[in-house]
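The data below hold one chain only, encoded as structure tokens and taken in the form predicted alone.
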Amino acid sequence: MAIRVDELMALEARARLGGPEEARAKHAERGKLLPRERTQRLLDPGAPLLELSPLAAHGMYGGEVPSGGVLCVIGRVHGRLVCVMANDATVKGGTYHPVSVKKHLRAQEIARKNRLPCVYMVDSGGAFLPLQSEMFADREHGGRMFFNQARMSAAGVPQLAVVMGSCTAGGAYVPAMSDEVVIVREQGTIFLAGPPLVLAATGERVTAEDLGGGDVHARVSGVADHLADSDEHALELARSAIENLPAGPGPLWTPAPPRKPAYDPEELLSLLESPAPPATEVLARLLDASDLAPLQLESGANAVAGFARIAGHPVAVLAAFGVLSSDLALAFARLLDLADERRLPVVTFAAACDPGDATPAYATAAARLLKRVATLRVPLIAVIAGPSAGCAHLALSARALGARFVFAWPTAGVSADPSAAPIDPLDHTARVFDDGLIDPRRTREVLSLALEATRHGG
């Protein structure tokens, strides 16, 4: 397990580099910060952040689109949580591939559900045209980005854009549809087609700056509200804009001071060597003071349901390692009833599957659980802890039923049926079926940030 975690960390380190060295050097020569540098300058120094889907597109597109070409991060600006989406122009000029679109839309969904202001650091050539048929025409394709911006803006979820490079074609609409826009002088541009196409279509020679640069949009078109002298200046202006946003909605719950687990989270690695570790032992390394107020279950140690705190946040917690029986499904549905009544977020840890001899009674109980998850009024955050299959996976670990966040451990694997070969966790996360593979020892840190993000959502 330690080897698998080390391999995961190495893959993430490579993805964090972005595009090839030559592209990164050219980017820096133009006086531009790299996407992660931009994000660090925007966010509060030293504050924790949560990166979403860092291994998006892993093993896809010939390995040439690390992180899907877009960085998505939840972090704090002047103490307020925001969702940052930053194009990486060192990766294919910041163009969007199908998985890039999916990752961007997922980040917007998280922002919408949790009412997080969005900050778009735009440096994009729009769609990667050779693959346009996979990301242009349909409901959940690129156009949905603009729909999401319009709906969030109308709902009072702020939309801010910082134009730090070329914004061409679809990339031009992101700033144009934002509530407040910063553009960098003689670096940021916004136009549907650049100077080469203008020349081909009209015979007119025009520079990028004259066609759609900072002066044009800050002084003529009105698309931009602030004209910055550099990346650094643009980020100062963006921080100021966020600082002056009206206050968001009040919190759904109040955390207590966090307490460390009574057992060392490092021990999770050895526990997870087993395909079905005792749920009680796993939770003892994750919950505050290892303290759980459980509901009575008849399943022994491989399933747990009850109330606890994680990093100070009050939660209803479900953990299932093994077969989800009819009785367990009904008990879990009962806990969700109580969580809704008490307005408590739900956290699940599951490596569960349906019974091999599923009966009508199980189908009825599983349907009851599915319906209860789908109609929850409180946030649900899931951790895919191991091989998961069938209805048990859908109920406890899948985004299909509305989970606010879904993370996975390196032990994860997903299939429609226990008899079918599961999707490899790297393949699963590459396609943005989850919000990130995480080191089990970092689970409390990740859940703390996710719970904090959901605390102000609807």
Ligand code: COA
Contents of the next structure:
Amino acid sequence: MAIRVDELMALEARARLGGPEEARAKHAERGKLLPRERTQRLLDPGAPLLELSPLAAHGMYGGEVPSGGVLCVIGRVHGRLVCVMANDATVKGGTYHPVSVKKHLRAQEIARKNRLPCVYMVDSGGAFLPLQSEMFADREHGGRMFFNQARMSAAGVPQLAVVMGSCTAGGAYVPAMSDEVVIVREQGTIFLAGPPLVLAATGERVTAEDLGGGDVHARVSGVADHLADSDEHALELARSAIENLPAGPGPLWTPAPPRKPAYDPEELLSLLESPAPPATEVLARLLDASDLAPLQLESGANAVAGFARIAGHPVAVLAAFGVLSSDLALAFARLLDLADERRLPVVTFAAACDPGDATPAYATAAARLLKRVATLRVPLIAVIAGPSAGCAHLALSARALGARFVFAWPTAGVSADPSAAPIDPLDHTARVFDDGLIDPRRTREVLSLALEATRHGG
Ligand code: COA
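Alongside the form predicted alone that was just displayed, please also present the structure of the form predicted in complex with the ligand.
Following is the full complex, with the preceding chain placed first.
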């Protein structure tokens, strides 16, 4: 486990660098900040933040698209949680590959469900043209970004764009569809086709600035509301725009002061060496004061469920390692009934699979659990805690059933059938099937921010 965590840290450090050295040098020579620097300056200094899917596109596209070319972060601006989506122009001109689209849409989904204002830091050449056929025509393709913006705007979830580089073709609609737009003078451009295309199509020579630079959009077209002198200035203007937003809806619950677990979370590493660690021992290292008010479950099952607090947030929680029996499925459904009635968020830690000899009774119980999860009115946050398969996986950990966030420990592995080889966790996270692989020792920190994000979502 420790080796896997070290490997994860090394891969994340490499992904954090962004594109090739020459591209980063060219970017800096233009007076531009890198996406992580931009995000850091936008967010409140020192406040915790949650980066989504930092290993998106890992091992894909010849390894040339670190983090999927788009940085997605949940963090605070003037104390308010926002969702930042920042193109990395050092990665193939900030263009969108199919996985970049998926990551962007997932961040928007998280923002929509949790009512987080969105900040788009745009610096993108639009679609990565050689792969355009894989990300244009369908429902969950590029156009969905604009649909999401329109719907969030209409639902009162603020949409703010900071144009810090190229917004070409599809990328032009991101600022154009935002509620409020900042553009950097002589750096940000918004147009459907750039100067080379204009030349090819009409023979006209025009500079990018004259075609769709800051001056054009702040003074002529009206697409931009604020003209900034530099990245730094633009980010100050964006912070001030967020400060001036009306307050969002009231919170669903009030957290208590957080308490550390009585057992050291460091010990999770050795505990998780086993594919089926004792569920009570795992929870003891995750819950505030290691305190759980448990529900009675079938004896002998490696599972626990009950009520507790995580980083001060009241939660209904369950941990399950091993086979999900009919009785367990029904007991979990009962826990979710109570969570729904009491308006408590649900947190699951599961490495579970269906029984090998699944009986009709199991199918009925599992269907009851699936239905319960699918119709929850409260947020469910899942941590895939190890090998996870079949209906048990779908019910306890999957995006398909509507989990608000899905994180995975580095020993996670997912398959439809437990006898099949599971998807490698790195492959799972690369394809944005989860919101990030996390060091088990950081689980409370990650859940704290995820729970805080869901608190205002309704
Ligand atoms: N599709 C595929 N690759 C693209 C691309 C696109 N839309 N836009 C840029 N790239 C690639 C370049 O080929 C280059 O690749 P390389 O590093 O392997 O040589 C890399 O991205 C960087 O592009 P470059 O032009 O060298 O960088 P730049 O910072 O000077 O300019 C852009 C970046 C985005 C402003 C510029 O490349 C551009 O205008 N691209 C075309 C945008 C467009 O017409 N998009 C239409 C989408 S529907």
